[in-house]
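There is one chain below, alone, in structure tokens, taken in the form predicted alone.
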Amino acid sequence: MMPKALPEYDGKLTCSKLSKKYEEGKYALKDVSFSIPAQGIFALIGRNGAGKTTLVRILSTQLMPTSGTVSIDGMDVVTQARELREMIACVPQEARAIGWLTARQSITAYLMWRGFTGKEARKRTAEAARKLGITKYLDKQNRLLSGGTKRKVLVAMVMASEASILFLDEPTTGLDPISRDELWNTLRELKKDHFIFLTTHYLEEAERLADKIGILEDGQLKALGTLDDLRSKVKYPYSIKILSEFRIAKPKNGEVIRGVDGHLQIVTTEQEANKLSRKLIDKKVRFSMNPMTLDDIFYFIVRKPIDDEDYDNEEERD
């Protein structure tokens, strides 16, 4: 028996005022609010801890949240949770192929799960496979797999099924370099009839798979957009680290920040840009320039800039 077909859906992510509040008071999520087509792949970065795992389980209909309200193409992900799981499929952060079993038995038993019959699931397990590169390891126990190669099973599964909406949480975690590269690709391809929502701490991969990024920080979301969108909210397009102790007046055109570390970050004009760095190798100052990325941007928009008061008619010294 096949799996019945799946709703077709052109909707929108909508989350209004959801907050997520934990026993001991502390605020996982607070009052996020957005909305984004159910197209492509969003990417949703932070730093651990920032709300990622939590905000993905209440959105896969996982756990509960505590006020506001989700829907996904207009199905409320509380009251119509039923309905909506027919149409996702997710990859936990915490989720972990069972050992005993073999990558093939793990991949194939997901799929009769969700309603597809055993020579179904056999074929789409052969081809998840295959296009994850994992084939010589179908046979193996999970349990002899490396932490990547696990990784790679439990995307398979949600690959192979029909769900139309893919949560991955964190999948390239442990993957090596070539591993990773290839996963991007795979989901390239997958978004082109899937809406992918992922959640990373590697800013690059986010940069180079989003159509569109938030960025959520202590539990509230502080930017979302396109790359050009958050490029936008910082205003200038070149950015310096500062990679020594060094005390600097804050440029004209432009913004410092100071990192936990104490290190400085000036995002600043090219001409402002330009100028500085001439003055840091004439003091032989360590320091890094490039275009703004969204590491940079990252930086900038979760930690607040220095009060301009801090810097005003500072002078330079060692």
Ligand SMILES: Nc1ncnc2c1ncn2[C@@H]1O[C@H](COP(=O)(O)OP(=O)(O)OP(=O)(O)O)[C@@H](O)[C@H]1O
Contents of the next structure:
Amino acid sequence: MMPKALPEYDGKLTCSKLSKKYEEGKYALKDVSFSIPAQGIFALIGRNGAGKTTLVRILSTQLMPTSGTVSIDGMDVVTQARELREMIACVPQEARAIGWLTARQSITAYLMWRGFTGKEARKRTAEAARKLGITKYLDKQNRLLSGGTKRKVLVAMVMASEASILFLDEPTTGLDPISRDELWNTLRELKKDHFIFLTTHYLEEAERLADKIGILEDGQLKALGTLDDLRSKVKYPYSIKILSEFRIAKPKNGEVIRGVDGHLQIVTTEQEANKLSRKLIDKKVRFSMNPMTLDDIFYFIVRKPIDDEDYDNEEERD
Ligand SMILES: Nc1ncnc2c1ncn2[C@@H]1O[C@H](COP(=O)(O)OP(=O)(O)OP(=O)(O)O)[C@@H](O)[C@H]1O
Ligand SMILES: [Mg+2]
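Output the structure of the form predicted together with this ligand; the preceding block shows the form predicted alone.
Everything in the complex follows now, all chains and molecules, and the chain you saw is the first one.
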């Protein structure tokens, strides 16, 4: 008998020309290709409907791709889904723990379903709850818990499991700032021996936590890399936001973007930013000036710079 070929563990998450088209509707993912080390924290950001949940569901073996391939640590998410599932745990975006179970019962039941003995499951439940600061809620029914605590119960489930790859689809949505901070600390601890793939709308979260960040827009991956890689993609290190109605000429080195609420954002060099800020002070225009944050970079990447005629005004040229 031929020996069974061992999978080639490559320590990477690789998507190759991955597309997903739901039965109704357009492509939710279109030719997404990337490869990242399956370690540390990867944060996927993007607007509502960008395709983040679709990607998470495919990566965590819950949804079939329409075309393309995906492998995690050398294992294919379609043909080797069963093996992968033992290594994976996922908190879906819309997940809810069963209302009439207590938090303790739901975490313990999940762990037993994953193969732990009752004794081990109870021990792991208590340990995870302690780490997440939810011990005092363990014996309450899930339906009586606040939205944020319900979310933490789900995170406790996956962190107590033996899975080394965690998919967390918007884990901190609905958490208060202190709980969010606590969860961030937990994720920082977890990343030492887990690969965490999370999605978030809080760009500060991606900035503070992630080793690598991906920006998904309209089913396509627009950027991928460390925060510094993304910064270098936008070319200009400074951002000025004009908070009141004002028309401005395009700087010689820079771009102008119009925000959804009508404000103007100018990204430019430090020198031009200084020059422009003096001018705005002279004209008593309200503005803020900062080095580019991930928010600015995201905005810059998903929004196109506006056309010249849209904002250009000869009067404002120097
Ligand atoms: N089951 C489905 N059937 C048809 N279309 C779907 C289905 N699920 C998602 N879509 C569509 O696929 C696209 C991507 O949705 P997805 O949920 O992946 O986005 P998302 O980035 O997670 O958004 P959000 O930030 O709002 O959670 C959207 O246009 C959405 O309407
Ligand atoms: Mg989503």
